[in-house]
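We begin with a single chain expressed as structure tokens, specifically the form predicted on its own.
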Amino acid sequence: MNKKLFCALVLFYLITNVCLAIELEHSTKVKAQWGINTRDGSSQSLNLILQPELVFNFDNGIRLTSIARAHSDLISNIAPGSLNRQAYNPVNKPLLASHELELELREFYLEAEWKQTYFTLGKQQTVWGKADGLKVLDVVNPQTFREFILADFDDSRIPQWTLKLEHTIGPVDLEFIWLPDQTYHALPEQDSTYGFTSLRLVPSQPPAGVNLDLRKLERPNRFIQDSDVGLRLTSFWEGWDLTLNYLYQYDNLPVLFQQFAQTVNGPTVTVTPQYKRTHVFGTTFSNAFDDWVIRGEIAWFSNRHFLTRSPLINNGVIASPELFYVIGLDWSAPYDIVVSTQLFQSWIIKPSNNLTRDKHDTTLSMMLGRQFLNDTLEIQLLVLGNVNDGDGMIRPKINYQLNDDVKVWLGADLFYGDSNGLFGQFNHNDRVLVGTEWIF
């Protein structure tokens, strides 16, 4: 029997034999979006999402949430089938009904309280960070990069089968998570619209006369030994919201080990993708001072891997601890304008002159927003720019709430910079977006 089906049947059996439902909440979200390439006027995406949600509230306080999703995109180079699916655990892999249509049990979890401990068991999202645009501590769940980082985090984050325990001791809230679900970042195929080409992320193509042998992704599959575990402490101290975080996980991005050798077919570079363990220590903080909010996240990764300029250098990668942090400053300006700025910095601790990125990497962001017409009309502008590579992304957007259930939007995703940069690799993918969302 399929493991996913077996888990769902066990949960359903426990629910129906322990308690009786007394209340049912239900809703369905329909979201459609059309993306038009600004360079040639072609359709870059034609996206439709149908997402029903059922919430069962039982008379003993237990709550069951179930969210399904049907996701379709008629443009082949950005459709669900353009995503490499090797990184999914079989019990978490969405069903690919066709190249254009994907069906998924998005979330399915039980919530209950016992002796002042709150339990959440099932397929769910775990959100630890709240930075805009890029993630620092929000690394518990992997994400899909089918559209790079353009999708909302709630949509791109991949929920995992998780046990979460929450307990309060005095002024401190404790959260423990156990994730036996070995699912990692879902990366786009190389020939898809948002396939990675930046030397920050993929090795350079071998020169003429040298063969490339790309091996199958080696992914962990032991239920207990390859689980991820984490602990978060949350407290409030003299106006500061504070957390301390720890996560023992496999890095969600595979390491691309490379080896050059002479074979019977001639000189060959063999690329072997593997996942490697890392310890993540982190903290978050925020405080409000009149019209200003200071916030930040700090993450220390004990073991990260970075690409070198040649497969002859240390098998194409160098391992090093990484310090990654973001400092944000938000201002509630006059005329109801909200200004949010952020400084992201990544430091590779182990020195090396052979990496495809700088040891110190800096990205700046700014978000402007204002609401009009009794908060039914909202104008936003998000700008992300990498200081080292001189590339970035500009995202203007206008949202209009037609009524309580329907909203429409008009926006754009614009890239600039050199093709070797994280953002500049997509400088031919500029697009205008028209979309709508209906909840009933």
The other form holds:
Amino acid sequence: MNKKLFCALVLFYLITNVCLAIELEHSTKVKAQWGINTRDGSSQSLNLILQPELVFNFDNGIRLTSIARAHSDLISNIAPGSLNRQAYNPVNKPLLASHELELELREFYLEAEWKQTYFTLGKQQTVWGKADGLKVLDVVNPQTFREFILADFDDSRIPQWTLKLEHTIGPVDLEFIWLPDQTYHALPEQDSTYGFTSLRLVPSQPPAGVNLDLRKLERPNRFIQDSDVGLRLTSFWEGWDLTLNYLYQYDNLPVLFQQFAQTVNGPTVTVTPQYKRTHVFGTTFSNAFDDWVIRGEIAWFSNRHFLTRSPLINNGVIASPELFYVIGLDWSAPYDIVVSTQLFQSWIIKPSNNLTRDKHDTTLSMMLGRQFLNDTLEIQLLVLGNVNDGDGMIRPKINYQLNDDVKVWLGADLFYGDSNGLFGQFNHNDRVLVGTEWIF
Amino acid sequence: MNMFIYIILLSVFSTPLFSAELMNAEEIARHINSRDEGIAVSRFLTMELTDKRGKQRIRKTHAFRKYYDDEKRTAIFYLEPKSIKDTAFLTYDYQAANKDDDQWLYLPALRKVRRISASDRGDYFLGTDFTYEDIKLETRVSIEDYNRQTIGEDEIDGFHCLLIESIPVTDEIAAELGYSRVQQCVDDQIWMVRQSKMWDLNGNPLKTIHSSDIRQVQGIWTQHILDVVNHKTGHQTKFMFSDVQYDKEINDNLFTKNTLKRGL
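Structure of the form predicted in complex with the partner chain, please, following the form predicted on its own?
Below is the entire complex, every chain and molecule, led by the chain shown above.
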């Protein structure tokens, strides 16, 4: 983030708050986690997050929330500096104090109600959808993949400068969002611990004798024309929680157009990353029946891009609409065990035989969980598996709440499957985790 | 002769057949459920959770309840500790026995309102010794879940009580609730349960709930302290109600998922 802007914002909120605030709530989260690679016993990550939060409640009903975050990781290949930062809008980019430390005004927003319309203005998180583990409709905000999808969504989601309006008309809640902040998924550099290598996500390395020319990311930067806009209608009907969603956005992942040409330097593949627009139409639903909760999301993306097996085919990319959905069943099983299963399916609508992934792609997930000792001890097992590639990950975890303020955990992130798979690409990254979180 | 008639009458009227019969349990339950609870209430609730080693956790919440004809809506917002602040719980409780209640939980770590299965009613509510069903019923009793009978009289905190024993109608309901038997001591002056004892599905003593500091607030009898002892785990929960207001206007918007998400 621009330093001057950062200072101006801090100054603004200090002045306004000191003058007008009548009630201040504050808290600070300190989170530390150590990841140990199970293959060689080396430290994979050693990170520390310090996250102070201030909430000012004004006497006119307005509320200002401000969350800052200092995040450091002492292991170079996973440190904040190992992230490609081109995808950040300059006004949203965290300040990289050193390779190991970044400072960020994480959230900063005003909430107010006027004539039964609720306004939330500022840098904030917008969360849609009902799925766990993977995202279908929860695509409004981009996220950082510094640790693939292992970090908590609340930590990995990138808050954006947003205007959100909410208004209720009869049985329907309307939510309108406008995001002039052109920030997209923050991807790890290829040589970092969780750098992408799967052919689903990145093109294969050119053969020997062929040069690779990776161009700079072309990020949209027009304030109005390149902003995202969305609308969500929410209702409760006959026991069903229903939403209808619409989003006009730039897909948060860049499209990697590839061009093969003979140049003065010899044969060269030029990769040009670009962001492309898509309409997203979606719906979500959930209801409870006896011991079961059914929930789901369906999303239709009008314009998505998928890598082909060769740069010679259609510039390495096929554009197609995509139907992506998830159906989940949560079962309150005997002995207070919670069993949560999900089926994710993605369908590429346009026919093509030259893609690096299957036209129909299926991922299954299962989560088993149980609380003990009056919710102070929690044991959880999450398994995510891709049916097409036969890869996946297994995440056992034990959480213990030491007291009201401190919790500790022990867990593992274990990957399996082929290195071309979404999960299998990190097969060498299996790790055991110990961590603690203190909120005061 | 007069003496003979007197002895006969005395012996007849002293038999149980003619003694002052205790009130039928179903009627007691109806009295409990028809007691004025106000249309709506706002109150602060402090929860003290103590494990068997004496380690204590304290939660502070702001709770609201409002009746809408045959529907009761309850919302609980967590204020402290900071680790669970902004957690919120919402329930729509329907009178019709064949209609499941609707329940939602907002977890700030996920930033999502999650639907909860209503048949989790025997599960313990957010680490307390109360079940979701206990929380939902508040000072009422479930008519349709139990067969009940009056089994005697007792005294709690110096107040006369009628003892009623309730057995779940079916094994399935017993399993849902987590109780095989419930014994309640009902103050027959104000129709409020002063003490409840529950037994688990194997018939072992499970927990005891004791209500105290019962006094009128704006003309409505209100319990201000609830103590629960779980005999199996040794864990204890104390609920302390304060700033109880029945006459405060409570906006319907409080009982929506949007408010659950935004907080108070």
